[in-house]
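Single chain ahead, written as structure tokens, the form predicted on its own.
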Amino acid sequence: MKKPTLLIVDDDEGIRKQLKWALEEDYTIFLASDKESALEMISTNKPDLVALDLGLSPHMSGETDDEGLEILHRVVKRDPLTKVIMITGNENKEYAIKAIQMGAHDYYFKPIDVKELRLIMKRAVHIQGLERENIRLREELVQKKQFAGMVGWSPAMQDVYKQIEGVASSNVTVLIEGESGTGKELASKAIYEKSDRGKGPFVVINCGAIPENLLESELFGHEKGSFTGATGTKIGKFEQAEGGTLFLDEVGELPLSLQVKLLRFLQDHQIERVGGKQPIKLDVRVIAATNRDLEQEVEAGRFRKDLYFRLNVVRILLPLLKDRFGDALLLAYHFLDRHRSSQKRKITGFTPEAEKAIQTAEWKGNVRELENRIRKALIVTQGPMITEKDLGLENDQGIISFSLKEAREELDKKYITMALKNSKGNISKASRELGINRVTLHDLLKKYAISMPTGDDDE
């Protein structure tokens, strides 16, 4: 069995020796004595372990007595799962409190008793060693519970994967609705890949991202001349989708004169290009989105029946992110994952109140919003683990820090005061105000112990 490496960083050359000598049977040993051999080392060897000299002499390198914390907080950046253990004199236990703050495994006071820092760095190993396989299966989990790249497995999304394989097989046109950021594209892209078009081409387009004055010509392509700066011919969307599918985003947001065109080309899969005289006869499937009531937009005049009725073949309808138990969190660490290596953080995961934040917010911007809050995280957090405060995630944004009984009694209080005032203290009428007789509020004003505004008692 490979044996753990472990690097000791100490200027006192007797301390180095010994603890060389003493460990070097269960630990492949580097050495160092200051901070530029040490961070050479570290970079080089990426050790297990290190045994780190929290008082390094600062004349080693001319620079500061936070020599020690320094080669901590590269160490901690570099890989948070490597375990230090800062080896200090007893008038320094103010910089050990504090190296433990900044991610330090342990701390040991001199002078060293062997059996015990051997027992120390033993413990050490083990934990990193279940770090390390927590992260693994994490992984594995995330990866199980993946449907052609959408992550999640709650109740609500089965029902979302079950129609997707459901209409994944047909040529139907299906259309996705769910507010912004439940992702729609990732769900059209599910469609696209289990169905028997999933090696044509899948073509996106977003309908309320591109001005009226192009959509045309994006959509249908063009005709050298059809218009001043036309100077070639053009293939559009629908042309570039042939063989595969085309998706076409936030479609509520189509004017009405392409939608007539859109229209017919569900009608009889032909299309005309800008300027053009020949109807093109094409093979291609639509999957459209929307985060708008469609059926509102109809009778609001905005979107054409025919046209809705054309597209909701087939409704599939995203749950918001708080409706998917369960699922905050794994995407969390999905997001995590994907992100820490191109920001080139090496950070572990979520602390415990960041994971209980991240499963109990609103998310209001659902899927995207989490993405969003976690890139912003890895940038802002300093230390190993992201923290609730790294994810903006405190108490008034939307979290829930009381108990159910808690809020109502809240809500009862606030509810009380006012009518009191209302009422310039008068029972009776803050009573009917309330919808409870004199006897029950006089209970519940001793209950929380609300005191009388100025006013009579009585009517």
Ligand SMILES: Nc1ncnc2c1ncn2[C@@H]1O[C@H](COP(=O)(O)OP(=O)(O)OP(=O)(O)O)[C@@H](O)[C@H]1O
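Numbering follows the first chain given and starts at 1. In this text, rigid core is short for the largest set of C-alphas that superpose within 1.5 Å between two forms. Owing to the predicted nature of the structure, the values given are computational and were not obtained by experimental measurement. First, how it differs from the form predicted together with this ligand.
Comparing the forms between these two forms on their rigid core, the Cα displacement of R118 reaches 2 Å or more. After superposition on the rigid core, the Cα atom of V203 is displaced by less than 2 Å between these two forms. The Cα position of L294 differs by less than 2 Å between these two forms after fitting on the rigid core.
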Second form
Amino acid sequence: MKKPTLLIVDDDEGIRKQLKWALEEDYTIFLASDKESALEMISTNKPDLVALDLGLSPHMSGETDDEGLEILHRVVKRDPLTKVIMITGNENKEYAIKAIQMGAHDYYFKPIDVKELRLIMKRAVHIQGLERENIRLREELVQKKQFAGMVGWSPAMQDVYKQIEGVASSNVTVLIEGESGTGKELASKAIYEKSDRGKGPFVVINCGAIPENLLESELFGHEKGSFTGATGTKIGKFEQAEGGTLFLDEVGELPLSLQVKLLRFLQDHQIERVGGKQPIKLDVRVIAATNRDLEQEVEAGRFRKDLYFRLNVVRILLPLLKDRFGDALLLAYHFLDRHRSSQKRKITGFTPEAEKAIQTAEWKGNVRELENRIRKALIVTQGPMITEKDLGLENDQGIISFSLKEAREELDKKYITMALKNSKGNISKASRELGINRVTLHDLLKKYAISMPTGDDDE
Ligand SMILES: Nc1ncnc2c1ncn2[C@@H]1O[C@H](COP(=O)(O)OP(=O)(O)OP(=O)(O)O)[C@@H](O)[C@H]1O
Ligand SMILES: [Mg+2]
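Having displayed the form predicted on its own, please output the structure of the form predicted together with this ligand.
What follows is the entire complex, opening with the chain shown before.
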């Protein structure tokens, strides 16, 4: 097995030699005597372990500490899994705490006992191995549990994947429905990628984001001089998507006048530019998405019924995140891995409470909300684990991290303890106060393992 690499940073040549001699059997060792050479070696050799002496310069005292912390900061920023062991002759506890908060693995006060230091290093390497393995396994798991970039393996999503697989290779129009943030755009891309059109263009247009008077020319293009300002011929999104796929996002926002033009395309695959004289035949597959109920829009007269039927050949409904059992945590780790790389702090995962909060949150904004919360948490967290507070998912923020049963039991315990305290441990009094009989109270005491305050049992 390859030896782990260790960088020893110390201005004292004697100590460098001593440590090298003592540790070279177990480590591939690099030596640095000052900040510059240390930083140089860190970036070129990427050591697994750094033994860092704070008092780098023999002449300065106060400021030298900062040099050590600066190196520490750079190491942790480059790779948070690098284990830095601070070694110092200065028994300053506050500094030790600061170093640990900044991501040092451990702290060691001189004089050096090589045996002891060797043990600390061995443990650091062991922990590092576990952390790396953990991240690798997690990434592997997330890798396995996704489909064309869509993360999740709940039965509800596997159903979606099957539908996508089923329609991808045909040219049929697909309508993707789902609430905001459920991944409609991602699903449309998955269809595109899995189809034979994967090499052709994938063109996106959000029908709700473009002013009505510009939308027609955006979609269908225009001829030179067709209206004031049309100084040249413009190719619209339909033509841009030739040979590929056009994704019409928020199709429910399409004004009635343009609904006619879209219908025409779906019927005979032809469009006409604004001001154009000739129809243009195109080979474009249309995928449309909506978070409105189109059926209702039809009833309200805002959406053409014939267009609705044309679009609705195949309909894929994306489930709410809260209905995808087990996926929220998988997605959370996926977003953590995706957004962590740009993050300086050493963040290795979520606390158990945070995991629970993620699994039980309502996720009204679905996957997008989850992603946003993780992005924000990465900024505010003190690390190394993201807490439910970092995620803004504390109990009082409207999320439920208890099951109803657990919540009831918690309340039971609180009431019983309170009643026992009031009655100074008198069971009869307490049971009267609680409105239950003594047998029931005894049972509950046993169930919840509530100990009696000192006092007598009965009246
Ligand atoms: N299953 C998933 N796996 C990984 N990332 C996802 C998944 N679903 C959604 N996302 C991510 O969540 C964000 C929102 O997804 P997307 O834009 O596809 O949702 P949407 O349904 O189109 O939302 P809206 O209706 O608000 O436009 C994107 O950053 C997307 O990459
Ligand atoms: Mg969208």
